[in-house]
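Starting off, we have a lone chain in the form predicted on its own, written out as structure tokens.
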Amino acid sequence: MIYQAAIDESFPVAEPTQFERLRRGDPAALAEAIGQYRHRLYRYLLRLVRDPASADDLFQQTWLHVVRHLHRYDAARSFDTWLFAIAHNAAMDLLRRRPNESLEDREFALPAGGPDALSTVLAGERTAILAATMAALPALYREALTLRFEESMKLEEIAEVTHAPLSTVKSRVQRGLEAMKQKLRKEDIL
């Protein structure tokens, strides 16, 4: 067989993985691992930190961690995984440097905030009522409801990258959703 791969161009020959690429430093591997995730990390990033120039420089800094730290990832893993970890600890340093930003399951208040017209004004009004119910959420809800329904990751995915236990993102998952319905009720939505 190997022989046969010599001599005949037409032999196929497995062509390296994009993870493979990666850890040999090859810039287009990169490129392509960036253009994949770029548009769900920025926007688990965007929800997190509620701000487009924190959320710019969490995602270069979330690759260049990746850049650096290639040779530690097990590829027995979920790329995502380790990816969206990596993400979720520069955002939490972040959030932790914020005077006024709430990381704790406390209790808060959350502020007032192809089909026809009438369907996409609708449509567009329930979207930007749901987005600020959800931004005024604390960071943690805000972060495991993104990564369970934007994301669509399992709970134990949620629970590895955020290095909480399963149990906890459970919680979070739940009372984020029904802080969100409470305040959907209290404005009359539901």
The other form holds:
Amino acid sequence: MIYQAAIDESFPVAEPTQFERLRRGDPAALAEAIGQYRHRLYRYLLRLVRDPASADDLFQQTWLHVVRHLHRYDAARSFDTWLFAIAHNAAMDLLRRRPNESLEDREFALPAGGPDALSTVLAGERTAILAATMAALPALYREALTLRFEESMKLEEIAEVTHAPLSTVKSRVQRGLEAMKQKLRKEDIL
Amino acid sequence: MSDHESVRQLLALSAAGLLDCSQERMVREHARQCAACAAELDEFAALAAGLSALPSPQPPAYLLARTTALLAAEADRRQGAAFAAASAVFAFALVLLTGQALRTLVGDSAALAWLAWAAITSVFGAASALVLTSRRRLERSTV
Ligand SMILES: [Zn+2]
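Starting from the form predicted on its own, produce the coordinates for the form predicted together with its partner chain.
What follows is the whole complex; the chain from before opens it.
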């Protein structure tokens, strides 16, 4: 079957007609949705699993799950959170199989060190250090931060994606930010 | 807990925009009189702004095509399965109808012989279909 992907980034996915087309298995509607979400979904997965090959693989797995379970999607709810929750589950399965990955350390400290000569830090380097510092957080903390600050999700939406209580989401955002601030202040970034 | 201590716990969440109105007001009012909290709030705000402005990683160019191809194969597989199921139902009905016709036209023994023959051929048919499907799956996984 040939997919004619006429991708229009500005097409709002919340439009019911696109969902109806998706639900019917319309390949063009599916290709549109994949195109619309590709940057956000890929970024989220990459922040979580940190290596491009795994993010790539999880991206495809997520959409395969979407087409297989589209009949279970409740159109009254947000497609964003449904999609990201599927991606979350796939990423968690992968992260749990990694021996050295800590999802949520009760007591964690960011590794010391990192780029030196910070007095000469340029704007570009500053963002690189920010990204690296976030990547060093335990998975569930960096997930909470990317969903809050890069996806601009509300507390309730993050809770839905991560299947966590609101209080847990809050504490992950708080602890993630506090750990990052401490580390960055030590390195004179803030 | 003093005002200062309880507000300090809220600074990160204030910068993240995750406090309710009354907590947010408490933070703002305290930060107006407490230089330490005001400075820390500024740092959290700078961090939050930095995180919101991180450059987005670019998905690889082939990702879209690869994903749609995967989903097309999935749709193909489903269509194939639906078609196979429909053909099986049709063939079963045809065998029964032919058996019924033979029984009325020729007799019980002819109908029984037909049903036995149909059973044997369908076993072979099903076996070869299974072999074909597993070979297709193998081919797809090696592509
Ligand atoms: Zn204070």
